[in-house]
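Just one chain follows, in the form predicted on its own, and it is written as structure tokens.
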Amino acid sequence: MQYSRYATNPILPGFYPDPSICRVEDDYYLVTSSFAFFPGVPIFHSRDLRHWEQIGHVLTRSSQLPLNCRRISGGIYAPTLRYHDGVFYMITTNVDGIGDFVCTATDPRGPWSEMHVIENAPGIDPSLFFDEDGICYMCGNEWGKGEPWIWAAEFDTKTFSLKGERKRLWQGALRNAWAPEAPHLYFRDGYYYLMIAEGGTEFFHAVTIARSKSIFGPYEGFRGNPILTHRHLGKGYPISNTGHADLVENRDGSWHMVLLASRPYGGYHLNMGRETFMVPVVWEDGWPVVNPGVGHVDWLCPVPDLEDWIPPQQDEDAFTSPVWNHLGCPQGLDPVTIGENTLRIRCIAPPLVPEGEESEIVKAHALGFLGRRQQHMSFEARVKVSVPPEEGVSCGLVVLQNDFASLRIELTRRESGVEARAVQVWKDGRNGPLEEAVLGLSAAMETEELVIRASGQSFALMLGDWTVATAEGGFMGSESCGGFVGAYIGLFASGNGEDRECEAVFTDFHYTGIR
């Protein structure tokens, strides 16, 4: 199909992995994974596939999302979004002890229901499929006796439980395929199609597909598998890790695929983690062809000639914007008080990266942190900070990749006055000890403007226009330090081992993407 309009990839820049999409008449809705960040499962809306508006989150209450703030790559894995008979269904996995569950809503903006936990559903990456007769099926993955399988079972949408036994469907396109996961079922022209990811969610990631005349198989793998991968393009290609995809049919009969991929920069470093991309799909001889004539993900994605839709303007610098997240789920006393231009963070016991024994605050609350995703290779983030009067408290601005990798510029109250420190946190190898190094020190005032400026992997940690220290940021790539998330730019406060009643006050935050 020839199109005259294009979407720019990534359609959701920054840490938005594992996308799932559905269309309801002229409206498209898309969700992604959120791991240990709260609220969970961001949800987006579009009417033209080119412009996307975040309309909220699916998981907005502590009862829906118990989280451990100390394991950033835990929490919510791989949601699937589906719509049937007036109801939206979001199914996902909370790997921190909850397992698979479903939430429902009649309006994707919410409110969404409490979670309905699904018993006897092993694995991760669950998905729902509504057949033409209205019967619903759930599929997932398992590693029984060391052998990976994609399974399916009939699913009761009234009791939110499996009906009958789970049936094994497929083990993937490759013999002994690594990590067959992210299963999605579709029905087209008399065939059930089972599309999955395999190869692991890093460099060898791929999308493969099989089909069957029966929902429970047997499934025939496509001889042209994988239908999408970038592993053959090498690590010098500017888009990598393509996989974990979902298909959507447009009103004109054309098809598109959303998927995750990464943008390495400054070497093979993936600071922004896995982002959401999109490609066109056509069907030939009963099988999908991804980005025909090209065969890989490109920076521009042709889309149908839909009427231009411009979403409402959002001020993402406002702390009330849906782009902001806690780390961990606030339960009980929330350490963060949010206003449009003013943020107050209580100086609770845990430091930004807690070590040693968990305090009750760590167990029961989010950390004293609020952040938004890094979305550009080069950027500037700045905020004004007022330091509390109590000696020993700290507050500041951080680029946080995960538990083991961050850069921060912080203000600490000392007996002699306020001290500014530029700090790097890293692990020497994934299994080495957690290290913290002070890169630079400077005297500061009671209120300062803190700035982090990145030009590619070169970071400057600043007090206003004064550079306290510089650092190279490649160590914050997700594959360099481990984990499944992408970098957040956050504001934090800490009592450094003590729970204090005082608050750090942040105002006038600005994030500017440069490229």
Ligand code: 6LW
Second form
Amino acid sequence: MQYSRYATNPILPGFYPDPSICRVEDDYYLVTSSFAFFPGVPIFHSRDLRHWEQIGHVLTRSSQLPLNCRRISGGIYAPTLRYHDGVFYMITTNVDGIGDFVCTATDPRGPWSEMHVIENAPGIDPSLFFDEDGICYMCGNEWGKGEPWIWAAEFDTKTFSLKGERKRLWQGALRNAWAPEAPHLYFRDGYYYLMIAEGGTEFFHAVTIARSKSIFGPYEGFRGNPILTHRHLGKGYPISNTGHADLVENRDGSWHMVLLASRPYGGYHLNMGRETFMVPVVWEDGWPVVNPGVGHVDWLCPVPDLEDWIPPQQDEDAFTSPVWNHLGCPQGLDPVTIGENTLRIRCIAPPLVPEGEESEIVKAHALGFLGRRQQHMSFEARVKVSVPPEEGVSCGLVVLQNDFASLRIELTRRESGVEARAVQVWKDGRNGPLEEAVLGLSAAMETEELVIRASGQSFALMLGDWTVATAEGGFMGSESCGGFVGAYIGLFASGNGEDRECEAVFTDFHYTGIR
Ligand code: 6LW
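Same protein, different state: after the form predicted on its own, show the form predicted together with (Z)-L-Arabinonhydroximo-1,4-lactone (6LW).
Full assembly next; the chain just shown is listed first.
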């Protein structure tokens, strides 16, 4: 490959799994999963495959994103993004009782349409494919009941419904395949290609492919499958879990693949969850070769010599930046009021972490939380916060993998004054009881600078320059606490069981990542 330019992997660091990409002339667009975070389905733009700008989200209204889930890893699974005849189509699954649906837009920056729910479309990971004659097909997976299959059917883009029967296409390259999912269809040189993921989204993840002369098959699996996996590289390899991929053809006829992978650190700990990576692809004898000459995903990804493009600068520390997310969809009175440099969070009832076994964190919909992804193994996050005058309320800074794994530094108003506490929440094993431990205590002022500093898995929970406690962070890896998300750095306030009118006020937030 003769390229002299490189993109740096991961192209989207932090929890950005299940990427899907499409190109319109010189512009590339990419979406990822978002689970129970709101707004949902972040969307990115690039013109050179090296720099990516988040241009917003697809699901920005509560009507598009009903989240009734009781877990952070519910909600929105794997979206696919496609463009046809002036219209962008985003198809995805809301696993909280909605199923597969499509939203459309003529401008990827929005507005996006309301959701069009698709009847009779089982499974997850739906995908659309527009054939050369303009006919659209939908494919997805059937998994869970009986044998797993990838299916496809003609899809009516006017009524957003399946036309005719669903046909079974392929069961994957592996005998007794585990989790054939993430199907995407492509057409090239007289063949329909069906690319999927197999092996499950963890260590055994892999990308496999089959092809057929006819869209509904029969599909012939590639003898060289899997075309990509890192499972043979062992758990010490710094890029793990490669899978769930999508292909894009560049203007010059070359191809790239975007995919999810994880970066374990400090042991086999995947705190940042699944991130978006990219690799070049060439076609040999009618089949794809991923990263030719290398055979796996690398830190650098050669890209075509596209015109230099610098995305508009965004201040990600400003609370108005699209990097910030709610947890659960705010309904009715939103406790979070966002100004550019000031964030106010009302001290509503639910504590940040549930006391019982069952998660309440997402059920609360309007939890007093706003967060952004942890994107680096080593980082520092700092924020100034003023604790409200009512006794019993808390506010603070948290690194949160899910409601069973977090580290936080918080201020609590007591009768005797303000107390700072460093707290760890964890479960002993995935099914063990929920534990909460106060790692350190300190007297504090009404307004403090809260700091979380991570040097790899060594975390310090601080008041300004004073370390209240330290902790090892490996317990926040998604491989041990389960689920599909990655760590967030969040600001929160709580009435600790009582709805209060008062608000915590946050200013001067700074996140600094150390690569
Ligand atoms: C997604 C599935 C998967 O729907 O994990 O990596 C699921 N693969 O394709 C959640 O991200």
